[in-house]
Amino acid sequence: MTKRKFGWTDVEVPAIGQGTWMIEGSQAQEQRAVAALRLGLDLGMTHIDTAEMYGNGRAEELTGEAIASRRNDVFLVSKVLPYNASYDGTLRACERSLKRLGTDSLDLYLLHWSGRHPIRETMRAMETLVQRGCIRFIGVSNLDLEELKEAQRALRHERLACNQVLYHLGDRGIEYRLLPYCAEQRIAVVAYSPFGHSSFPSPAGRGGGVLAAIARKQGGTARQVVLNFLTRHPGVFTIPKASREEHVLENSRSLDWELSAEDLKAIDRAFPSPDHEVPLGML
């Protein structure tokens, strides 16, 4: 699995990670959830993102099932709630997420969304929690230009190591400014629904036939080619859902290969990016 730096940290991390949003269910699903996750570290996908929304703590629970006995092997993430967010919330909510993940630290630990506490009230308790050894980094999520600068200004001792947003072929909007901005200074980029949100492009349309057409000259599948598109970018890493074992293993050869100039061409063609600002995409 292809590994890069993230972003201004000196931490190698796979560029095609897991989520887990929505992997919660029946135990039967839940048992695949945990076998897939499994699966995904034993092929280098130790990048897993959860967060105390997803599943109301479940999904957190069934990532410290995963991970259990193999943590030093995973750069994991969660994230606060805004609602959660002051700065006492954000200390307790990160001992719950600790908890339910079996674990005493988190490497990365975002805001979720900005709410209607203080963003320098979060960025506090994140610094504080750096501090306590609970956390390693500090993110934030779901945050437009004009915010992410707001969270940088109220850090005092620490950097933000990355944002993670709303990325796939039909919302290519970070591209115009955000995308330009976190590369300059050295924040990551971590895209969630790199898939879109139920809105895969069908291969009946053009869009979804230049990327079956790319799949079969490469070897790959379609999934694959959007997932070598998204990443393209060094600063940029990806979390598809990891629920079902054949899917985190498509998922794991998507960076087996490179796609041409030509290919690129075709998938900007199809999928055109914004010459202007559009608002952050968010889920």
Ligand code: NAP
Second form
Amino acid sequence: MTKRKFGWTDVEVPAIGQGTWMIEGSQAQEQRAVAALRLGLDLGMTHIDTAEMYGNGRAEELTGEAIASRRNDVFLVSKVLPYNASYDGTLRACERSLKRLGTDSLDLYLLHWSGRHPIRETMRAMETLVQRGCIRFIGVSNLDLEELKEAQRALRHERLACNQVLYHLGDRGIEYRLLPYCAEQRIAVVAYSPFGHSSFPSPAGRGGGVLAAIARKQGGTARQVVLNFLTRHPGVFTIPKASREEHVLENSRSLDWELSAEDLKAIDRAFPSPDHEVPLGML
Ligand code: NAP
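To complete the pair, please output the form predicted in complex with the named molecule; the form predicted on its own was given just before.
Let us now look at the entire complex, which starts with that chain.
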């Protein structure tokens, strides 16, 4: 699995990691999801993204199960809900997440999206968590440019390591201003919902047809073409969620080959990037 420096940090993180939203369910579904996460770790997809929100903490518990005995192999990320993101609330939320995950520290802790608590309070709590050794790096999610700059300004001792944002072929808005800014500041961009969550382009449609044609030519699949395309920028990482082992295997092989300039042009034509500022998309 291709690894790259995570923003300004010295840590090498795989370009393709694993999401955990909606991995909870029946016992059989949960077992399958845990097995899929473990296979992903075996295949080098060691960036695991979770959140206190997912399944009301259940996704963190299942993630804890998947990473038990191999915590050191994992770049572990979780998020605090905006409702909990006061100074004290953030500290308490992190403690609960660590307990559910069965670990004593996170590699990265994110504000899930901005809410009613002033961001400077959340960032102050994040700095306390770094000082206490509970988290290694501080990040945010779903912050558009102005809010991102506010978060940066609020940090007094640490630097912002990442912004996790919606980025898929149907929503390329970040390419206009946010991604160039993050690249300049060496803030890692983590693309969530790379397959559009549940709206992957159908092979019967024009865009889906383009992906299928590229996949055939490259000997890959349409999903692999997408992951390859989204991570073409060296500052971008992605975290597809897959609770089936065959999907994990497929995703892990996405960067085994390169898209040609001609492929990139065909994708641009089928899924154009906006030529003006658009508000940051969010799921
Ligand atoms: P996604 O990764 O775009 O798509 C997940 C769907 O794609 C699942 O139904 C999965 O099926 C399917 N899939 C995965 N690999 C596949 C393959 N190779 N072939 C066919 N189908 C495949 O959606 P997402 O879960 O919304 O986003 C990914 C992660 O980003 C989340 O899990 C979460 O960790 C994070 N996220 C963050 C935010 C935020 O606000 N920060 C918001 C949304 C998501 P199976 O499960 O059946 O394998």
